[in-house]
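Just the one chain here, the form predicted alone, laid out as structure tokens.
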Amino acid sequence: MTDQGSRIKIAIQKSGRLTDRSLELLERCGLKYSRGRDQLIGFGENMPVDILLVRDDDIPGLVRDEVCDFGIVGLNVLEERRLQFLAEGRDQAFRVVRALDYGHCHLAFGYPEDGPVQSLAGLQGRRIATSYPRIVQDFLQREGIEAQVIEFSGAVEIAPGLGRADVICDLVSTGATLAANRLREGETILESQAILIRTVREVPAAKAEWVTRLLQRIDGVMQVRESKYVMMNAPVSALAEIARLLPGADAPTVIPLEGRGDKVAVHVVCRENVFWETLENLKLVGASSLLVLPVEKMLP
């Protein structure tokens, strides 16, 4: 049985917009784990990695206090907690390792469609409802705007209708919630996505190898999301043009074709999506037998 002190602990959101994608990321890294229906810990079966499912705003603190080695959390939550630690005179004691390119949203002002405030210029002296008071206050200070920031939990978009605020500042994904509450989206003050953080302490020797392997696997998973493996036959004279047409391609592998001195087989990994137009352009310069395959795994 693996010693508990050598096991890597990763905190993720127990329920919400990042949960499924975070679990999928770890599963694609090869992690198999067991977890009961009501258990908040997933125990790694084939890797010394355990998952703690917690409230998202607890994740920075769990990493800061070294309860967990890593955490996956939205940048919006991370920044709010960082500013809180700073205001309390505490070191943040975590560092950003990777931006994970999912869970994209942004923190933006929402102005009532028929209200008197429609831009930053009108915020002076107004009331702003938000679930992210420290981020909003920090932004206002940098912009030289004096306004009352009201912390509002839950459905922030109803605050103007209740007479609690003049405008709101809230997370926006599609904008549908704002529109449903007759709010117009205004200025964005923070772009957010899922972020991988870790403690700043030195990794114990018992964990170091698996930490390195885990980070390599995460990089590999991220690289193959849009990557494609492209194979074709092509004239030798067209190789330079083919390399130019392929999006985000590594140097191609060129293989001679038996009995054909003028043509070769070309194999290449493209780190961007390959569209029909790309294939049609490749065919125009002489490529044939084009085949595009998904990439399952890639180790950097």
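Heads up, when I say rigid core I mean the largest set of C-alphas that superpose within 1.5 Å between the two forms. Only a predicted model underlies this, so the values are computations on that prediction, with no experimental measurement involved. Positions refer to the first chain, counted from 1. Compared with the form predicted together with ligand PRT:
- Once you line up the core between the two forms, the Cα of E45 stays within less than 2 Å of where it was.
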The other form holds:
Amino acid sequence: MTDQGSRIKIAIQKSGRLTDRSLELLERCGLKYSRGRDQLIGFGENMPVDILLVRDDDIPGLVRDEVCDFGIVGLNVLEERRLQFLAEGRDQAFRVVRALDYGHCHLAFGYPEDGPVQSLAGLQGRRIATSYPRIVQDFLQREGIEAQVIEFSGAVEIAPGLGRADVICDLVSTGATLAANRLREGETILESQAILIRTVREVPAAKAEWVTRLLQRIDGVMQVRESKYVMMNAPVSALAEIARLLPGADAPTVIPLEGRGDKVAVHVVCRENVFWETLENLKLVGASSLLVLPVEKMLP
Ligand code: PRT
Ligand code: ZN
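Right, the form predicted alone is done; let's see the coordinates for the form predicted together with ligand PRT.
Everything in the complex follows now, all chains and molecules, and the chain you saw is the first one.
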């Protein structure tokens, strides 16, 4: 596993909001790694996969330049970089593989509570502070609004208070930061979450097998998050009704119960969470001895 040409490199955020969940995802795919002394690389010990720990803003470029085969980054960063690369004449810099369902937030306007601008209609000719100038400019252009976009690399929410902008456009998750700065949340221009990207070119043949395995494992990890294994006893006559009641269920396994006449054991994987109401409804159609178990791993 020392041949660099056959090792898959994945760029993730070094220290920030996406770091823990990204490492957890790779660990749940079975990856065991040791960190180098500089802490910038996690060397895979049991799979030919290495992790590069970098600033999130650098991840799209590392994948575009094929320094890394994969990257995990917020859609907000990805979209901002995509527009930048497009302006530089590179329309295909990376491919989106999967939305990973963590790191959820949205890019929205924030209007000073007692300011003159309270909606898109008032933006014409105003100053907008943001860390995502290209996404905002792109949105304004599509809406036919002419406004001055001022780039801030951080602390965007204090720009109106400093007199540097009339309005902001920033990431929001709980809304607490906007409220603390007396800003009212306005229109959302982008819904974001962590995204897995890969190089435009196919990986070399030496890596292909492990790439396939890794992607399958990522799918498996994502599927089991909500999946449940449900077991119950039930009358044969209730099988159709049971299948209808179970959310996202695969074809159930039906096992005869020794000496129990028309009763069978039903085992089924549900790809959505199973709530108490569902169990109560199953009981109403004749099911008994209901058991719901979490699913640890899954491979289609
Ligand atoms: O050092 P590096 O450049 O790698 O990190 P960073 O500081 O640029 O990014 P980081 O770690 O703050 O966020 C990484 C990614 O997490 C972002 O690109 C988003 O995709 C995602 N994410 C999810 C968020 C938030 N939620 C979030 N709430 N990124 C930032 N915020 C900030 C927001 O900018 C604002 O300041 O949190 C504040 C608002 O939060 P609420 O809860 O008060 O609304
Ligand atoms: Zn960043």
